[in-house]
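Single chain ahead, written as C-alpha cells, the form predicted on its own.
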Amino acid sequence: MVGLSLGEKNFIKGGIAQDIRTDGRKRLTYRPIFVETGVIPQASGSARVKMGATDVIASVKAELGKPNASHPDKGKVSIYVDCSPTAEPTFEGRGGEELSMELSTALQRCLLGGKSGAGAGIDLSSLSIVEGKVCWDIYIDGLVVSSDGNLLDALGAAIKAALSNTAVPKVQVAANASLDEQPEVDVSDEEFQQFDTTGVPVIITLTKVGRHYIVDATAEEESQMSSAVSISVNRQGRICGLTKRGGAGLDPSIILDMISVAKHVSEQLINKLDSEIAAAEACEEE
C-alpha cells in the first residue's frame, strides 16, 4: 500500500474522532456488500463476498472420513486461506504466507471455538454419521481477490455464504455392519441436504484508531490502528470466539465494551448478510 503523508493520517484520525470518515461512513457503518453464491461449480457451495474493494472467494468441499478418536462423536472442519499476490504486493512470497496463515488461524479461533469444540459456531455434531467409524470431513478454502482492509470480516461472511450455498449428499449405513468392521456407506448422488447455518456467526472487527473504534477498516484506516479486535457473534447473540491482534494492549473494560458494540453490530449484519444470500441464491435458481 502507498505510504501515507502526516497530513493524510491526521486527516484519517481527526474525521474518525468526529464520525465522519474519509468514505463518509460513521464509525459502525459497513461499506456495501455484495454476495454472489455458487461461484465454483465443483465445490459443494460457494461463494465470492465484495465489501468495498476488499473481494474474496469461500468454497466448501465434504468429504467421508474417519472421526479423532478424542472427538468420535463429531467430524471434522479445515479452514485454509490463500492470498493472491496480484491482490496487494505485499502479498508475494513470505507476507502472503505469513498472512494466510494469520487469517487461517483467526477463522479457526472465530469459527470453531476451542479445541474441544465447545463453543464452536459450526456444529461439528452434526457432521457425525456413524459415531467413531464415518463422519463428515468439511475443506473450507478461501482466497483474498482483492485486498481494501477487513479481511477477516469478509472471509467469515463469504465462509457463512458459502455454507447456506452447500448441500451434502444424504448417506445410507448399512444396518447389517458389527461394531468391529467399518460401516458400509451408500452416498446418495441424487438426495441432498443443505448444510444447516443457524447458528454459523459473523465476525465483527472492531479496529481501534486514537481513542475510537471503528467497523470494517480500510487499508489506510488499518495502517493507522493500535490494535484490533474480531469478535464472531451468531444470530442468537452468542459469542463463538475472539481474537486479537496489534501490540497495544487493551483495557478488560474496553473489551467487554467492544463485545457490546460487537453483539449490536452484528445484528444488523447477519440481517444484511442473510437478504444478499437470499438475493444471490434467487438469482442462482433462475
Second form
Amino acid sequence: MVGLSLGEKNFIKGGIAQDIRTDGRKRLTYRPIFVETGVIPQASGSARVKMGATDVIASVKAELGKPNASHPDKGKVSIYVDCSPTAEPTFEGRGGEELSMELSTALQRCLLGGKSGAGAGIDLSSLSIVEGKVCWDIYIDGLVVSSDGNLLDALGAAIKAALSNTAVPKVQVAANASLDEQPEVDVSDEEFQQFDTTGVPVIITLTKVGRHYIVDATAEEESQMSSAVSISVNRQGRICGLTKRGGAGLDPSIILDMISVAKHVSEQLINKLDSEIAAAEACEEE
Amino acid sequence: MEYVSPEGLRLDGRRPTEMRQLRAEVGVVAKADGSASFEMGNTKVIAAVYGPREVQNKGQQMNDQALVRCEYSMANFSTGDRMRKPKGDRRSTEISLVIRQTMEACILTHLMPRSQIDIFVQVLQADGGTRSACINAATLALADAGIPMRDLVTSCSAGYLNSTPLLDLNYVEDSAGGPDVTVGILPKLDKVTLLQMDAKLPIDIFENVMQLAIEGCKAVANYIREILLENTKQLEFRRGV
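Can you give me the structure for the form predicted together with its partner chain, which would complement the form predicted on its own we have just seen?
Every chain and every other molecule in the complex is listed next, the one we just looked at coming first.
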C-alpha cells in the first residue's frame, strides 16, 4: 500500500504537470530496463526484467498436446500471471489473485489476439505438428517478484524476451500413421528451433494523472492516477490490443491522442528491448 | 538404482559429503524491509521480510510479543513438469509452519510487542532441499531487515543411500525414497531447532547422518556470515564511514 500525505500528492501531481517527475524523469521517459535471459533452466525459455524497483520473471514451457476441435491447424498458448507475496504483503494467500487475473487477461488480450488466434503476436499455425492430432501447447507463466508500478509493461517485455529465448525441440512424425490413430512423435533432444518473435508486440501503459499522461508510472504515481490505458503495439506500428483501467472516463479524442503517443513511444521501447535482449543473450552464451 | 558410483561419486559428480554450490544475495526486493535470494545448486528461493509493523488483524495481536507470520509459495515454473496448484495446498502450509516455527525460535519477539513480522518465501527453482534453502534465505532477509535475533538459523539436509550418508540431497536423490534428514541449527549457541526425517534408519546410522547435516549447517552459517559481513562493509562504505 502506498501511504502519501497531501503535500506528497501535490508534489507528484505538480511535477507531472511541469514535466519533471519525482525521480527526475520526463513524462514520456522510461526507467532503465535490465533484461536477463535463461534464468530458469527447467523452462524452454525464460527471462527476468527489471525496471527500477519492479522485478518480474517470465517463463515459457512447451508441451505436446491436442489442438482444439474448432481450430485443428493451430497450437495453443496460455498466459498465467502470479503475484508473489514478496512483492507486497497484501498479496498473501488469495490476496493477489484479483490482480493476477487482471494482469493475465490484459496480457492475453494484448498478445494473443482474438479467440480464433487471428492477429496473435505468436503465429499459432507454426505450433501445429499434425493437423487435428498433435500440436505444441505453450504455457507462459509470469511471476511478479517485486512491484513498483507498471507491472503490465514489465510483464509484456519479460514475455517478449522469454519467447525470443525459447527453443522448442524439433519433432519427427512417423510417416506410416493411419488417419484415426494418434500418430507417433519423436521429440529430438539435440535439434531445437527458435521462435519467430518479430511479431510479438510491446505494451505501453499511459497513466493519466491530472491533465497529463505519463509512461512507466511508479507505484506512488499510480496511486494518483485517474485512469490508465494499456496499448500493445507491434513492430509495424499497428495496434494489437487495448485495455483501459481506472474509474474516471476519458474523452474519445484523448484516447486517440494517447494511441498516437503510444505508437511513437513503442518505437523507442522496441529498439531498447531488442538491444537489451541481444546483450542478455550474448551474455548468457559466454 | 546406483546413486553412488564405485569411484564414490554421486549422480551430479559430487562426493558424498560435498555440498552444492551456494550463492546468496542480500536486498533483491527493493520495496521490502529486508530481502535475500539463496541458491543451493539449482534450487533457488527468494525471501522478503516486512515488519516489524502494526498488526493487520487486531484479533491476532499479542501484548507481550511480536506476531511472526510466514508464507511459502512455489512458482508455476519452479518444477520440472509445469504445475498449476491452487495456493495454500497442504505441502506449502506445512512448510510455512515449519519455517515460521524455526524463525520464531530465533527472533527476539519479546522486544517488539504488539507488532507483526511477515516472512514471505518464493521458490523460483525447486531441485530438492527447498525447505533448507527457504530457511537460509529467511535468515538472511531477517538480518537484512535488522530484526533482533538470538543467532542465525541455518539449515541443511542429509540422506542415506547405497549405504552411504549423503549431504545436501538434490531432487533425484530426494525422490529415491531413502531417508531424508533436514536439520536446522543455531550455529553459535550450538542448538538444534529443526529436525525432520521421513523413512527409517538404524539409530547409530541416524547419528552419523544427523552429524553430517549439522556439519552442512555450519558450512552454510559460515557462508551466510561472510555474505552479511560483505553487505555490512558495503553499507558502511556507502555511508562514508
